[in-house]
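Given as structure tokens, the chain that follows is alone and in the form predicted on its own.
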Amino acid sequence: MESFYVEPENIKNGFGEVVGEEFFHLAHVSRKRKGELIYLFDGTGKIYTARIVDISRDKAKCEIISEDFMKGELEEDLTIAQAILKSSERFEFALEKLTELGVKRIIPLVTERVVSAKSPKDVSRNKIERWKKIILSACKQSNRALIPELCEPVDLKNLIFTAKAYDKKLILHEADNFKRILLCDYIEGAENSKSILIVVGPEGGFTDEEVKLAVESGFEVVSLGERRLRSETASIIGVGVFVQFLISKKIRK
């Protein structure tokens, strides 16, 4: 079944109303009809199975049949700081896949080798709004109950100094001049971690000074192997491995 986003205030008295762009998609793109079953989600973790009972000119009224909370969501707070890429298409691809995989939070990151922005202020509001729409679309596609938080863009130094609250902090980096551990070995030490921050650099990677600063602030350098991966590939694989580990841990309980 397809998922459609509804504002929390549009769920009440056993019914939900689909309006705005979501209504247009429901009625004119997906061509849903009265009597069909769909999913509704409000972005806070609630997901509803609903039946369409009426379609008018500007909204669809749906009867709530059942309700779930945080269905399929990770218990852990998994955050990724993804460097903004030169290719908008590749960065948006990363946002889409990271959302599908189940991260709770995405932080657009500006580093020394980010080409498209010299500081967080260079990132336009229009671009951030577009990113939010991509994340919402990915939630709908993957039937996620929770919309990941898209944080304001931040530079690496500020990220490092505000990351103390995370149980585990890792920076993906392939250079041999830093002590590093393979991800498959690293995750074994994350058995009891409730919050995890994964930091991924841009196309040119991190500078030695950036990695050194991260290590001095409690980050661990983690490797995905000997191959030099594209930034979006590294973030998707890194998050994917972590998600599988966290899911398997939950199943073993």
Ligand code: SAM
Contents of the next structure:
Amino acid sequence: MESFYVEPENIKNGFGEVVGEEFFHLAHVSRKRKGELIYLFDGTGKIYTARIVDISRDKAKCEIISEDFMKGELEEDLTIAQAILKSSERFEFALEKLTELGVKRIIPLVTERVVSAKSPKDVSRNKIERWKKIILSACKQSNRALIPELCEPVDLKNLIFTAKAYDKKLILHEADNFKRILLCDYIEGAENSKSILIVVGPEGGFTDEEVKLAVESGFEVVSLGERRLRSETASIIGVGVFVQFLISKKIRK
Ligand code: SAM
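Switching from the form predicted on its own: structure of the form predicted in complex with S-adenosylmethionine?
In what comes next, the whole complex appears, and the chain from above leads the way.
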């Protein structure tokens, strides 16, 4: 069954109303008909199974049959700070995959070697709106109950200073000039962590000063092995392995 996003305020008295771009998709792209079953999600954790009872010119009225809360969502707060990539296709690909995998928060990151933005202010509103659409589309495709929060772009220094609250803070780094731990070994120690921040560098990687600053602020340098992975590969693998570990931990409980 297909999923459609509905603003929380458009779900009331046992009915949900699909409007706007979501309505256009429902009526004119997916060509849904009266009587069909669909999923509605409000992005705050609720997923409803609903039956379309009326399709008018600009909205679809759906009767709610059942609801789930936080279905398939991690209990832990997994956040990824992904360096903004020179290739917008690759960065958008990463946004889509990280959303499918189940992150709660995505922080577009500006570092020394980020080419397309010298400071967070260089990231246009249009770009951020486009990224939000990609995240919403990935939520629909993967049946997410939650829409990951897309944070305002931030530079690495500010991220490091504001990251104190996370239980676990990892900076993924491919070079061996810092004491580092393989992700699979690191993860064993993450058994009881509630909030995890994973930081991934741009095509040019992190400078030594950036890694040093992170380490001095309590980040662990984590390796994904000897190969030099593309940034988006590293974040997808890093998040993917952590998600598998957190899911298996939950199942073992
Ligand atoms: N600057 C590096 C170079 O030119 O050799 C390449 C950086 S890599 C393309 C981009 C980012 O992916 C890195 O900053 C790091 O966060 C992550 N990454 C890539 N390979 C990795 C590995 N084997 N272990 C940990 N992180 C890795």
